[in-house]
Amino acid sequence: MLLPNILLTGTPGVGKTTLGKELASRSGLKYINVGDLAREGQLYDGYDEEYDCPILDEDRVVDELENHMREGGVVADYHGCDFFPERWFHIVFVLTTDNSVLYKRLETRGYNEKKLKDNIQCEIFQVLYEEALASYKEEIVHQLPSNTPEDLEDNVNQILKWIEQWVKDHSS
């Protein structure tokens, strides 16, 4: 059976991983956290001292993911989306979170002041939503609120309905 590939993107701390894992467990799709994949495979191209994090080697990440994406049935989670081939995804969900909620989540992660401020600004200016719109057809890019446990449940249910319809539309 043909299954869709879904991209979850958004500023760090908006709930991509929580949504992705819940979605995978309830849909049977395969969950891939691109950050974890890069860490496990050491798919880096240097280190960013200012942000205190490794720099992703995007070409190696794409090579690593290619077979999974070709098979289909993947929920991919990453805060950037402009380097993934457009053909990979059938739908893109950009999670958004209120700034006060996001600030608390990132503070809990121990982000330094610059990283905190830059990520909050990224959310305010909808940088990742704009990136998704620039990288994929507008009709497959959707924003989802991600502030509360109720939002999580609503988002899971909405995406499960979408998957069910997609499978129906693409069977036979």
Ligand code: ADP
Second form
Amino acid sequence: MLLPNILLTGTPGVGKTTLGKELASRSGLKYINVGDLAREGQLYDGYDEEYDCPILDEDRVVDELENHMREGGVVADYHGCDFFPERWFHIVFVLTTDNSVLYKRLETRGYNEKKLKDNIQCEIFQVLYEEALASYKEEIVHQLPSNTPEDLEDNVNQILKWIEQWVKDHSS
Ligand code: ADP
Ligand code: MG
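Here we have the form predicted alone; I need the corresponding form predicted together with this ligand.
So here's everything in the complex, that chain up top.
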């Protein structure tokens, strides 16, 4: 059976991993955390001293993911989206969280002041939404609120319905 590839993106802390894992367990799609994949394969190309994090080797990440994407049925999770081939994804969800809620989540993660401030700014300026709109057709990019457990449940149900419809439309 042909299955769609779904991209979950958004600022760190908005709930991509939580939604992605829940969605995968309830749909049978395969969850791929791109950050974890890069770490496991050490798919890095240098180190960013200012942000104190490794720099992704985007070409190697794309090579690593190509076979999975060609097969279909992937839920991909990453706080970036402009280096993935556009053809990979059938739909893109950009999760968004209110500032005060996001601030608390990132504080709990132990982010330092600079990292906290940068990520909140990233959310305020809708950086990932703009990146998604610049990288994919507007009609496949959707924003989803991700503040409460009720939002999570709504988002899972909405995406499950979308998958069901996509499968119907692509069978026969
Ligand atoms: P991301 O993968 O985008 O960095 P996570 O999925 O790790 O974000 O979520 C960050 C934190 O926020 C976790 O503690 C998670 O339990 C919580 N969280 C995620 N989504 C929601 C939601 N819809 N409502 C309440 N808390 C959430
Ligand atoms: Mg995550």
